[in-house]
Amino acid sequence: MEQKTIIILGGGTGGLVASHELKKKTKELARIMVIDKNDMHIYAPSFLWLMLGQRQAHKIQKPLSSLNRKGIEFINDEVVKIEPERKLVRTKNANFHYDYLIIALGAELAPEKVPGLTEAGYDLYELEGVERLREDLKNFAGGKVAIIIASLPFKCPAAPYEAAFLLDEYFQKKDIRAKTEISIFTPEALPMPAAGPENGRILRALLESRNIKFNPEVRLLTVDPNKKELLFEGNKTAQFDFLIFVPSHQGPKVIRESGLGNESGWIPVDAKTLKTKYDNVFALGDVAVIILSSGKPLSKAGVFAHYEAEVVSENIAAEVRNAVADKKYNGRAYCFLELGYGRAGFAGGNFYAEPVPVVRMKRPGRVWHLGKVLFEKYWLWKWF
């Protein structure tokens, strides 16, 4: 039987678990490549403890170059064309022609999209904004905090609800907290809409419970970085003293010129194989677009890329090995939602349901924030 080619193009939560399921169910049958123009896989929700002093970035990074050992081949390049009516994948140092194409280059992230934002806050999206973030956070004695959503949609949806609850608790330890204000700036009507209205209310009152403003259906057009001062649509202002920002998301830079994307750069897929419209081409996780019964889309977290990555390996093992590829993704997941003060949220189910996604939220305790320690370190365990 002809060995088959498979390329991943990314080596974020989707193109590991792609890579390892292929290897694993495949072996000698296909050839497993993983292109990505990063040498580092960077395990991203670890940015909150890392903001708080509680991680090294070396601690939370591992080598690419390692799938290699596993008889997955790591090319360290950077895609600049896909040409699916040719299989082909253009990097700018070599092509590569593909039986299989996996697209999983995640979000790029695009700060730029608001005039000032960069030079006047910490992207807390982005390795050196949290670094930087963490030193700075120091030598804060108080004053007004606003962490700001730029724009829809962005991936990790909890991620800035849990800074404004994990500064709420390094606030309190620092004795600063009665002299600091917390506040949350968002495009979002409630936080979290994929995961449905009454989850939303449920985290809006976790917020509020905590002291931790929160300011909805505002978007941000500029910051003055001088004046500290935030200009929303429809001529409202806000002030502040520190600035912590969710930067504008959009697609990959290479996914917008290949006209593979819609305008935004995000490829459409069928919501239970990520089929794209091309032959034998999946988009997986951030990059991909599925919009859900509710007219909302699915949220990017990388709980969906990994589950579509199964899905994915999978179906394509399945037709390398000229067996029936019948799997489909169910819209299951879960997610944590740290706290502060050793304490987790967990919320889970069917992100599919209809008309709305029926999740549920656990009773926040002590046992969901080991649950999410532990992940961190079986997933930099498991796949490196």
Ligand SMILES: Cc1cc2nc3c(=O)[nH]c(=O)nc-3n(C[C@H](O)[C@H](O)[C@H](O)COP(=O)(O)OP(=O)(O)OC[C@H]3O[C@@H](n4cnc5c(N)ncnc54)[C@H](O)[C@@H]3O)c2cc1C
Second form
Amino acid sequence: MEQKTIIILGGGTGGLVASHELKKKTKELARIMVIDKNDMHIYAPSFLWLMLGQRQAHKIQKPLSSLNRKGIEFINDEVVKIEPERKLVRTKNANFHYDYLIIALGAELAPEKVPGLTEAGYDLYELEGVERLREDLKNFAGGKVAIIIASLPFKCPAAPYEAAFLLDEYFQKKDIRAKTEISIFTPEALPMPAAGPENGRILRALLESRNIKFNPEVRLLTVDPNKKELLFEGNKTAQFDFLIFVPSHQGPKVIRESGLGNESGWIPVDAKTLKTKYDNVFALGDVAVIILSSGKPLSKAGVFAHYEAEVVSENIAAEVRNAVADKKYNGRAYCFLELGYGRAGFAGGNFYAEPVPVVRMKRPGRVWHLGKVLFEKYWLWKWF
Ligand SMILES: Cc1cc2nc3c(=O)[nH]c(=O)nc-3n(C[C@H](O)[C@H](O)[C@H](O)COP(=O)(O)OP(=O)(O)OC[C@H]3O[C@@H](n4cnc5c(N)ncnc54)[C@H](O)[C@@H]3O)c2cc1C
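Form predicted in complex with the ligand, following the form predicted alone:
In what comes next, the whole complex appears, and the chain from above leads the way.
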């Protein structure tokens, strides 16, 4: 059989799973390549512990070059153009032809969309931002802490809430909680809307029980770093002493410029097969957009990228082997929610259920926190 070339763009969550699954299932029948502009894979869920000094940056990242010893070719380069009609990917330094293409380029962070934000605060979603945050947090002696979600959609809908719970514990232990106000500002009506209103209300009550102020449906326009002031739509303002933000997200530049995506750069895909409108081109994870029967888009999270990558790999491998490619993603997913004090929540269910997702939250406990920690260890061991 003629060897096929399968190119995976992105060595993040989806790219790692897809490349390993494909290698395992196609063996010598396919040449598998991963292209990423970064030479390191960074495990983002650990940012929350990094923020508190409970992790070190070098321990939560691994070199993508280690894929080479597993027979997966890693190319450290930036993808600048995708030409599906010619089955061609252009990087800064070379051109690559493919038989199958998996786009797993994630979401691009665009903090600059809100003037003043970067100057005034700490980016919870970038390694450098979290490292700065950790250092300055050590010297914080109390005041107004604002956690702001700049716009929707954003990946890992739980992360800013987890940050708030963990900070509550951190300030308690530093004995400055009584003089510290923690407030969340978000365009959402309730936390984690994709998990349904019932879970949103549970989470809001949990925030209130910890004296974390929840400010819903606010749209941030600008930040004044000198006055330490947030300005929202409708002329509302809020003051802060310490600002932590989730930046705006958009589709990667190469997708926005190639016309493969919608106006925001997200690639529409079939919910069950992750096929795009182009032959043999799949998109998965954060870069893909799937509209649920509720009319809302599927959330962006690593767990979706992971399961979607398994489906896509299985189907491509079946085609390569001339077998039937009939695997379908069923929308099942789960997530841990750090609550501090060694406890976490756990929500899981069917995000494709109709008419609305069916997602249940388990009683918070130590076991879920342990599960989250074990998953981190497993992830950084499994693929490297
Ligand atoms: C603080 C935080 C906590 C989180 N916690 C969780 C959690 O607990 N559970 C969960 O499920 N999810 C969590 N997430 C979300 C999760 O990390 C992402 O949803 C997931 O990584 C998406 O996977 P992906 O493969 O689509 O994209 P990514 O993992 O982002 O990978 C995209 C890759 O593409 C590369 N790339 C981009 N553009 C180019 C280009 N032009 N050329 C070459 N390479 C390029 C990038 O360098 C990157 O390596 C968290 C995220 C954050 C920030």
